[in-house]
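Okay, so here's just one chain, in structure tokens, the form predicted on its own.
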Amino acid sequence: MSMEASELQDLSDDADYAASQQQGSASMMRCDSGKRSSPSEHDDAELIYLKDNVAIHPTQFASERISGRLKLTKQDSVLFLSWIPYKGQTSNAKLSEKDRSLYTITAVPFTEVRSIRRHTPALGWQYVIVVLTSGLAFPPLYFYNGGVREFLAIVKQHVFLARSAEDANVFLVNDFQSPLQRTLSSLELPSSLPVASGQYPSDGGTSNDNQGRASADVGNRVSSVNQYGLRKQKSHDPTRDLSIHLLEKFSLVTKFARDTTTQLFSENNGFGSIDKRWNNQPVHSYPEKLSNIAEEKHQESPHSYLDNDPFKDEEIANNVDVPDDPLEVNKLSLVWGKPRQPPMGRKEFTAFLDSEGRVVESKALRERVFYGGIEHQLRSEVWPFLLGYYAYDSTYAEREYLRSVKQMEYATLKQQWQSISPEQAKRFTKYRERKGLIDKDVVRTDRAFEYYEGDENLNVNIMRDILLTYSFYNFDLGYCQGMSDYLSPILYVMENESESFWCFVALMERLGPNFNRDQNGMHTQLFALSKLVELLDTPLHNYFKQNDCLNYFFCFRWILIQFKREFEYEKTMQLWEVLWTHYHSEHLHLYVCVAILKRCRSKIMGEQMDFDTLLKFINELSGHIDLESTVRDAEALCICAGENGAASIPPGTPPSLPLDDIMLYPLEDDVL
């Protein structure tokens, strides 16, 4: 999808909202005229908006609704949303007062809200669905007396609200810090500590400013950076700061409300249409020899998957019968997953080149890299081919000329921001914000690695210059947290500023959609992952569905930065060059996700992990996954899935090149 398609539009272009501004302002004046919050709330909370007769439907029957009062309050410049059911005023006799209290929404800060979707059906009542940054959503809030436009108009006066170009009825909240950045914080990316209070800067500052303040609050919770660059938690797991009380409530609400949440995830990201277009048949036609593999293939025992597995000595907590794996990865790997070979050296690489330097058989070269990797000294010559910076049919002379031209072009691009004067910078908000974010990120990226360690490290400064230059080269995308993780190994391998920049540009051509503000690139991959798990391990997929984990957000970090935080530095480079070959599939990283999940399926299902526990478990796998076994499993699963697997992945899904002429997500406004 083109970058223009992901641009956000302000609500000021909406005639409905323009018409509601006067009404909204009057309502706010009424609320501001001395009304205060109830004694049960903070004494200094200011009541901004109040709407009676707003209802939640625990079932599909409107007669069994729970009516209540919707309020917006403000405290310390943070806007909060609350919905309190009326006491003893429900027509649903089946629900006790305790049951009804499960639906209460108590002072949720808008810093924890990702988006609001409005529904204005021709027949029936208007309603909105509030989606949280954790990927969960509240049940629909029905406005029986109307007023959705006024509600959104009031919200817009206190937080930044922008309409998504993907769906005119979806409004992104607090766009100064995108939903992607909040998700990064929740998934414990480098130096991104979630803020326990949920408060983010409201003055347009970067998230890192707030993270710095948050680090003082968490005290001694974080230990030093380990060899993987991942901050390990001593006594506190920040993933549990994701509104854990809300997660607990969602496990208790009725099936109807939980089904609504699952449906929201599909329709809010346009997945409903994809599901119809890429509906897959079950995997079939596996060789009958699968059950007798050892006699046909390698006489090796099933390999151990987890290296120094911290969980292998633990017994499954509860005696739960785990459904059989329909495709056992041990057997699949013995059939289709070939063993790794020694890394390719210079002499072997030279054999792939003709006298003028052209790669004679690019597929054979990619196959060799896929199964063996590359000796480190040779990576600076081979990575540009894998990344698409060098053409396989280019000659020595053509590549030398390209480097010369691109070096001058890079110098010109770099001069654009180097020439900005202090006076100009004062009036260039985007530049200041991006520079501040980059300055803070680069000094916390792989600093435990020798190439970047120490004060005043020249390589850290070069990384900063490359990222700042890229933010001008691709001004629409700019800079997002996580990009420094991609650049770090490239700079280490290339050891040249200009060459590193253009290799990074080539990589971002395919992975840039991971950082789109609307998260469309990420959600497309998560959707494809869900279809692959459903195809290759239906019992596991059904388990995720039953436990409200169908959005696969627990795999977010894996996909966002291509497992950069799951392996040590050298193994990350080995995995990346395997993925970049696109030998079996350009989406092999999704099969890597499936392979890891299948290896952990017994523990996940046996211990009945919910979303919160699963997210914590996945984070703690970092540093304990065996790379060779994982790649073999992923290869076997990819071959086994075959055309059905390829059909599960929508065209244009990253790292495919964006499709500018295909609308993957037809806009629909389904009514429940």
Given for the second form:
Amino acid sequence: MSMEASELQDLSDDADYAASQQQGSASMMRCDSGKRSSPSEHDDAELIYLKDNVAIHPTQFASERISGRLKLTKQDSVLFLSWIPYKGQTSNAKLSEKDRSLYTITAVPFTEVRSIRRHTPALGWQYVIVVLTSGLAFPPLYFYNGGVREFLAIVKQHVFLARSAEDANVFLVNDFQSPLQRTLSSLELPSSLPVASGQYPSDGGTSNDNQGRASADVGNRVSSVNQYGLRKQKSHDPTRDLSIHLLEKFSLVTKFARDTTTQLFSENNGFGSIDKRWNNQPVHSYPEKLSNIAEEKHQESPHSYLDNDPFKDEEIANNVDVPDDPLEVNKLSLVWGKPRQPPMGRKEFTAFLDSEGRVVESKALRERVFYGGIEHQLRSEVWPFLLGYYAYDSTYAEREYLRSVKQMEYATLKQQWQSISPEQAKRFTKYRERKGLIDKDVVRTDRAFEYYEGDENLNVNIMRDILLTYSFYNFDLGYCQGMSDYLSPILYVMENESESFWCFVALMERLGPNFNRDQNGMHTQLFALSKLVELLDTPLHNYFKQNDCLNYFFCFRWILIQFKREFEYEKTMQLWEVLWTHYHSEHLHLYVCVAILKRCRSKIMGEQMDFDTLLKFINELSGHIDLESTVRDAEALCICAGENGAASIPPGTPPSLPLDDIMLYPLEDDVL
Amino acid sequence: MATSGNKNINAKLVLLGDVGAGKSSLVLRFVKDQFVEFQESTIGAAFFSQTLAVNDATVKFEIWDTAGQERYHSLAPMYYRGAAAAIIVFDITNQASFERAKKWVQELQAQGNPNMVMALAGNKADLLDARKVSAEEAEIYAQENSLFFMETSAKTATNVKDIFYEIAKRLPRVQPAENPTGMVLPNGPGATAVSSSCCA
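Starting from the form predicted on its own above, please write out the structure of the form predicted together with its partner chain.
Now the complete complex, all chains and molecules, led by this one.
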């Protein structure tokens, strides 16, 4: 996530600082109480260093940070690190007290610290990641007021700190002797995933399930860790920093955590005698974590998904050896995918506008729509922005003017075909054919949906008029099957012929190439999809390759009409407005494809589907895909793929705007 | 022709024809015995399977239903390549759809499997009042081109099962093993009708 000025402003509010003044010491007392082995608050512990406004980001969203106080203390010549969140004050109401305590770091001795990775970008927040000898890592600690260099300098005064030969930003704290630790150090974690991410707060029932599974099957994947080469990340933000091979390491790290914890569980009947090295674990999370682990032991199937998953595998793994998923979407979305918010309402939307109606921060608006969609009544006002019909910096008055001008222009365009007399039509084959095609399609587009149902439905006629007008407006592209699928929800939302037309025109500016005669727009997207699958699920890619499925034509319908036939009407609208924000990527729809394919990967490979079976299977997924979790997976995959993902998508791939204007719609002999 | 005992045959079948001729409706009637007045247009292609018992054999049809618009023509070879049978569908109330059907026949004769069983279906036979293509005209064309012709109605189910049954009867029962482009294969373990069907 880039750090825009507005976000920085948002984060520079004083609430946390004020809280730190009032609450800091109290919360430390609270968190440390009852821990016999914790030395930090003992009278003989010497305070070495104290830094306020050090925050962690439980998700990739800076707005959901938890701020707290970082401390270094020394006792019996051992240096301890602790980070205590401020109590009671919050930048985000969604974060509960429990979330805070989950991430609390209470007095970790530096003898258990493997390394500290620092990141001090010229612009943006500095942070450090503390990696333990166990392989666990704490979430990045953001120094909101700067001071990473000072922090490291102080650490260096008290423990042996050596700069890694392989990465100048990694400082090794300990020298390792054990083979396990050598293995870990050879991984050269470029950064690490949060320790507490496995205990990400529940958000509606599924994430507990997810988190159980997330670590249930990591045991098998150690061997696949090295399939990705080492790569240094230069990005300034750790959420971008996390590369694909890092996810492998995440699995590894989680495995170590689980193994160790399981061991503890088997050796201890209660929590009182837990080894002191685990004191950095959040107190409140123990029972949950342990019970999860107990359950996990019974989940031998490596590819079980959510219980309500319609494409759940059944005893497939027993028959066919399905290669492991290098990136489990459950795990990814757990870490990165963000739960959707309620749809944006009018009041909230109005807050994005200045007094004259300009959208002040279009990115913030798009972000809001991305994470929650729009209340239906408001869609007709927001969709024109998303589609590019309205400019974000236009005023109320300018938009009013635009509408009236465009209405006249539409009437002129419509008049072009309306003025064709029957006699002229007789001599105008292309027109007759085109009109015939549109007539055939509009009467069978969403007729079960109430807005278009019934005989002599006027909305069906309006849809016909718009499509015919469009085929004159863009005579080269004309009409193509699938266009009515796009227009139907637009007309339903806009409830105005001219406005619907111009929104449709704006959409076709980006998606028109889907309907090119040479199929070029589709081929480009299918190609990009194959590259993304290769990047994000190499075994699945290889499977498609071996089975002559690399053309990805089984995803043709998904891409051509952006999943219109895969979801019910309302869900389609929700998905489209998310896609149209272009918030993380213009090509999120391709990541949606990857997300769905990954959800089905073990079924596809386990049942050895060939192309025919695959196409049938994919078509029959229609109506059985859960939108919310799919979008969340897609977001996680998109973030995870990062620049490599973007590089997999050739420039100009729809819905990117065309690179140039020459021959937008290459013609062949037949112009129909 | 048929060997003794039960014989299972997989046969790839493709439906081709003009927009709105009723390809999807024919399949839906055959596979699910359903009819939808406003059957939505087919995007890309759809795949179905349905099994018919013919004499002592069982024919499992693997049916490819394609999009009708000329613009998607370039995708068609992907679907008809390797097909053992084709149903070319036109709408008896639409002369242009009949002309389009003829073009499909020509293309299959030029590009397709020479042993392909081809059927010509004059669909919407229930709409007699709106008829534009006479049964005689279509029958003559079919005979000239070694097709068999039936008028069908997906709406009333007239002749729908029959046309598939007729195709099944005409499928070659014994497939030379040395023919790698075989269109009909015995349904052995893991055998599928066509393994090369998804090559671009």
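All values reported here derive from a predicted model rather than from experimental measurement. Residue numbers count along the first chain shown, from 1. The term rigid core refers to the maximal set of C-alpha atoms that superpose within 1.5 Å between the two forms.
- Positional change of residue 110 between the two forms reaches 2 Å or more at the C-alpha, relative to the superposed core.
- With the core held fixed between the two forms, residue 442 has its Cα displaced by under 2 Å.
- Taking the rigid core as fixed, one finds a CA shift for residue 146 of 2 Å or more between the two forms.
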